[in-house]
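A single chain, nothing else alongside it, follows as structure tokens in the form predicted on its own.
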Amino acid sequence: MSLEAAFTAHAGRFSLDVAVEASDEIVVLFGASGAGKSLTLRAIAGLTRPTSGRIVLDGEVLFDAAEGIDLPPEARRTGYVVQEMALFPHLSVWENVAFALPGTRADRRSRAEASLATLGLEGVGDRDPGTLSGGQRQRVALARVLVRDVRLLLLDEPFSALDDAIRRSLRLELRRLQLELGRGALFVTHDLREAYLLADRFVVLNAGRVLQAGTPGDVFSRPVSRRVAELLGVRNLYRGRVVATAPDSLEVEVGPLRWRCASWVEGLRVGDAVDVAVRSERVVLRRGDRPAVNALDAVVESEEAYGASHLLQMRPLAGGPLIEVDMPARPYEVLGVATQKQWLLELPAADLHVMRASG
């Protein structure tokens, strides 16, 4: 499966201009409320007319502003799932499953329980969907999809009503029948955890443009701008210049303190505005008995306890800043973290990211 999209859309005021691309993966569209990422989705599907540009899926083109082509939704073999699943009540699990399915009654129940069976829903086929759990209909749901062998799934937000047990597993479903059938998905949320757990490719959106695209993990670990970083939930980040540079690393001034940098953007020189990153999982807290890189004396100001982890907010002796450590529990007991204020931190410099300066 390949699918090349690069269209603008409108929706009212809101202005949609993306470039997304994918094969036979997962690729998360990432981005708070309002980016795009549903509308995207539409337009995909059929069911928003984009105002310019061109969507292929394997060679096929669905849309093509220049050459008025327009496929119809039923003619683009894409599996539509979102969070309200619109199951029909006054139908069987099996009946919704093969819902607009050719062929005669027998053909279609088969196809039907084939699809249901996938999912692990052997036996319910003759249930009402009101009797089914909450993760039992989203379960149904995909089956209706899959039961027509579409070419893509179009995911939006489809487990966000459900609590976090039945959520996580059927992330697991998604992800195995993903690798079991060779399908390619397109994938929304807003939930960072899931988008991280599920995503070969990430996408980020803000106000309908696409800020970076590429692995989670690199797209995690290197942010191209401020508004890429905070939209990741780093709270760790500050406006400073760069005073000298090296081939493994930047020194960077934060007020008066003075970090060593080992990942940037390309591109920056000594004397350039620019704002660095450090999420909160990676400062260390030590306890000062042996020297580290981009250490300095800091006090806890604050704290927040969250059962698996703590929330420190850390004061700087020498001024700057606030901060901000994620402590898991266990290290946080160990090293007794409730009775002593005063610390050690340690801000290694593969996990201080700079970015040139914006906003």
Given for the second form:
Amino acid sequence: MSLEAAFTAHAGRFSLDVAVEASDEIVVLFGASGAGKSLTLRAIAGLTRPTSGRIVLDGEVLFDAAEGIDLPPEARRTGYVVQEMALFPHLSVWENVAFALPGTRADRRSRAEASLATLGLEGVGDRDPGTLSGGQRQRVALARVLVRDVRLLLLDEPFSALDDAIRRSLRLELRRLQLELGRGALFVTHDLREAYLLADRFVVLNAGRVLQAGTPGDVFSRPVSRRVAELLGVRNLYRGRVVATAPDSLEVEVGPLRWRCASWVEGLRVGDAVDVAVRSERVVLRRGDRPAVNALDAVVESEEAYGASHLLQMRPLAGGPLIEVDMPARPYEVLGVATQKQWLLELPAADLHVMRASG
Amino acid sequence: MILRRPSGITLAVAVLAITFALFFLLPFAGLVWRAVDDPRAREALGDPAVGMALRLSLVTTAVSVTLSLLFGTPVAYLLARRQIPGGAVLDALLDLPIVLPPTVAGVALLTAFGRRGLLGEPIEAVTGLSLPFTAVAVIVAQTFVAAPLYVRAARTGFEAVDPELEAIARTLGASRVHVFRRITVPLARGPLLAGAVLCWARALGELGATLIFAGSLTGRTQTLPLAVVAAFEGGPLGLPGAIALSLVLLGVALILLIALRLVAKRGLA
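Having seen the form predicted on its own, can you show the form predicted in complex with its partner chain?
Entire complex below, previous chain first.
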């Protein structure tokens, strides 16, 4: 399978301009709601007509504005699964799965039951979809697209309406199915953990544009801009200036503080305005020896307890911005953070990522 | 245990409800009573004129309802999905025959399809055929006043079908027509049937427009309601005939309503 899609589309005042490529892998379209993720899937499925551009699947042109090609959804052989309300309420479970399958009734039924079995659903074929649990319904929806020879799965937040536990098992199952069947999938989600878990390729969408695409690890650790970092859940973002460069690091000044940063985007020079990102869980509270670089004294200004972890807002004694620290409950207790309020903070150079300043 | 005594309000509601029920029941009871009591009414039931009116009513309403479904269903769907340019105008036009007194509809039909009508005159000039005072005119009058009721109900029914379900059905490999037949229509079946029943009832009771546009010719354009009027106004059947005809009309309406209810119920299971 190979997908090459580059198109613009409009819905009301919203405009979308994206380019997405995929092969036999899971490509996650990640972004906040209203980023254009669903519209992208609908355009590829043939449910929304793009205003310009081209969509090619396995060498077949599904859409080409210039050539006037626009295959109807039924001819595209994509498997479109949405969050909820997707099963036909007047048809039984097996009839849902067998919908639009050709052949005799017995034939269609056996294919439907086989597909249901792949998803661990046996003996529910005759039931009314309304009597199934949310998780079972989504399995039926998956069985319904997998029963056909689809070339590409288009999954629009398929698990978002489900409970955590069911969501987790379905994610793992989707991974297994994808490996077994070797079919490519475009998976839309606004859940960062889900996105990271499932993605072979990670595409960050914002306000109708692709901000960044790459492996999840790469995007996660090396966002290209402040907005991407924000979307990826980075809470410590500081405006600064490059003051020195070395082959393996940059020196950046943030207010009165000076940090050595070992991760940065291409092309930065001394004097450039930059944004520095460091994830809250990467900041280290230390006891004992002062580390050689990026050490600073700070006091806990406020904290929030989340049971499994604690979120600390730390104020550097030398001045400068607040630094958020996300600390698991165990080290929090062992170190005795509840009683001791002044700490030596370390910002490991490898975890300080520098981007060109924006916005 | 404290027994609650019926309050004044409960009593008042009960009296109102019983009075209301009697108000609707008594005329039917009267009709049946007169038909049983009056030998001339029973005799009139066997009159060939009654049979002719019954047959004409059944045939014309069957055709009118079929035409309404045939033309009305796609229009209702397009209106529901707002896919027709000028849909709002068409929508308002469809309300007119519902609001309009049927006699006005009859006059309007004459000005369009009558012998001197906008379309009637050229048609007669070319083919020599004229529409008024034929069974076809009866069907035209019935369809004109009754079809909008079906379109209205069907449109509401279609609007209640989630377009997302249709979209998903398309992505599963079904054509537009297949999706319409297998998803849209079954999901809107209740309102569609209700609309068809309304449409049929309206066509069966049609009087004013038919009288003006098609006339009241025994055996040709005289449907059951027209025959009732003719008998009542001193026709050969007389008042006993009017009672007999009314009874037939009531019976036909009841049988078809019950039949449709059964069909709808079985369809739901």
